[in-house]
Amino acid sequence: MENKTGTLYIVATPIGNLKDITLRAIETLEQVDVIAAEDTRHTLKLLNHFGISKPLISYHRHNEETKTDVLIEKLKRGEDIALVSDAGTPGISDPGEEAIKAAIKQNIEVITIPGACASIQALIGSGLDTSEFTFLGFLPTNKKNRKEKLDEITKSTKTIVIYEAPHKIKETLTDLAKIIENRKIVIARELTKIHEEYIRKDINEILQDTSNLKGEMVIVIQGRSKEEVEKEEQDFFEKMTLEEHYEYYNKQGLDKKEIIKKIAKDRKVHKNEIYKKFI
């Protein structure tokens, strides 16, 4: 008889207020054989608060590669494992992604236990558009990679959500001030804690005093208006001759019919008018 493999549970934990843990998360932590924790000392405090006693294994960014194999072996032996991060949902700018990928590859069942997630909490409380958004996690420290992400923020028509640590907040706000112009920005700090705060001010006003910006922060940035993007694109194409406009799309591998449709749309004219030019 083949041994049944264990199940990997991805368990969301509170991001501040311990009351935000779900009944299902408590039940799962009580029932698994092992808990893989980003910081075992931090998770032990959570477990003690709810009277849970389970073996803990350290699983964080610096040992993720080697410890993933350890977790998979335990799961293959039939042990159930709960994976938790220090706060919030594992795998979202926190360890967990590698273990999930490895478990799926080995046909091991993965069950997610939903709960707190700082990025979603900040987004819904920001007052900015929630219909479409892009989550970028922490901005890279590498200059080239950071510039690429800042360029993405500059061009995006979607709401952008990023994380930032207090010792880097001034640098990040300075970089953002150069690119977002009149777009709104909201800083959500100390979410679910006693000093929870949503800062809704002009970014330059926030920059005048960053000394009170403590705790982990989520920055929510309004996307560019579609009207602004359309106007910019129209200006871009109006500077081209029709031949240059045609070549612009031709280089992208589009066929003649599609190119004519796109040029007509860009220039806000009927496609027959463009078609006549290229007969």
Given for the second form:
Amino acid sequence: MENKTGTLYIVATPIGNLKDITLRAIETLEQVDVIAAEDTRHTLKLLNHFGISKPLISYHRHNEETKTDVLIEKLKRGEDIALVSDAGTPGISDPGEEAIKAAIKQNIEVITIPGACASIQALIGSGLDTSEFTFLGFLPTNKKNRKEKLDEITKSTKTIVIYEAPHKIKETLTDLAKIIENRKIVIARELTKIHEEYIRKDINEILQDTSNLKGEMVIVIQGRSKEEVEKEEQDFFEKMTLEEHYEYYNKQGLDKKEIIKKIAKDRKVHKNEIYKKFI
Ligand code: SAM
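Output block for the form predicted together with S-adenosylmethionine (SAM), input the form predicted alone:
Below, the chain from earlier opens the complete complex, with every other chain and molecule after it.
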């Protein structure tokens, strides 16, 4: 008889308050054969709290590559595995992605058990636009990569969500203060814990005293307003002569009809008016 492969369960755990675990997550942790944990000592405390006793194997950033093979072997032998990180949703600025990709490649079933995720909690509690958002994880420390991300934040019309560690928060807020102008910023601190707090002040005011910015934090930044972006684009094109404007799109390989349509839109005039100027 063919051996049935196991299932990889990706289980979200609380981000502070231990009550934020689902019944399904507990049930899954109880039923699997083994739990792959980012920090086994940390997960052991969670398991003890819920009276669960299960073999644990470590699965973290530095052994992800080799341990993924171990997990896949176990799954192929028919063992069910639950993968958890220290807090929140695995795979979101946490290990998990490699195991999920490898399991999918091997046709192993992956089931995700939803639960807390700091980025989503912070976003919804921020009071900023939730219809579209960009999650950037932790800002890179490498200068060039960091600048690229900061440029992305500068230009974004969508709400931006980033994670930051307390010892780097001042540096990150200082960098953000240089680019966000009058856009709102919200710091969601210690979510689901006793000292949960949403700081909704001007960024320069926050920077005057950062001594209270302790614990875990998510930064949520309002996107640029569409009107502001349109106005900037309009100013950009209005500085050009009509010929320069034409050349700008010509270089992009557009045909004459498309160029005229675009110029009319940029300058907020009827396309016939532009058309007449080019015949
Ligand atoms: N996988 C996790 C999740 O689903 O949110 C994120 C893990 S990441 C390594 C840790 C970062 O998440 C922290 O530095 C902080 O930015 C954010 N974070 C985690 N728990 C938080 C909490 N209770 N309050 C605010 N931010 C939190």
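If you superpose the two forms and keep the largest set of C-alpha atoms that fall within 1.5 Å, you have the rigid core. Positions refer to the first chain, counted from 1. Treat the numbers as computed from the prediction; the structure is a model and nothing was measured.
**Q** Upon rigid core superposition, what is the positional shift of the Cα of Glu273 between these two forms, expressed in Å to one decimal?
**A** The shift comes out to 2.4 Å.
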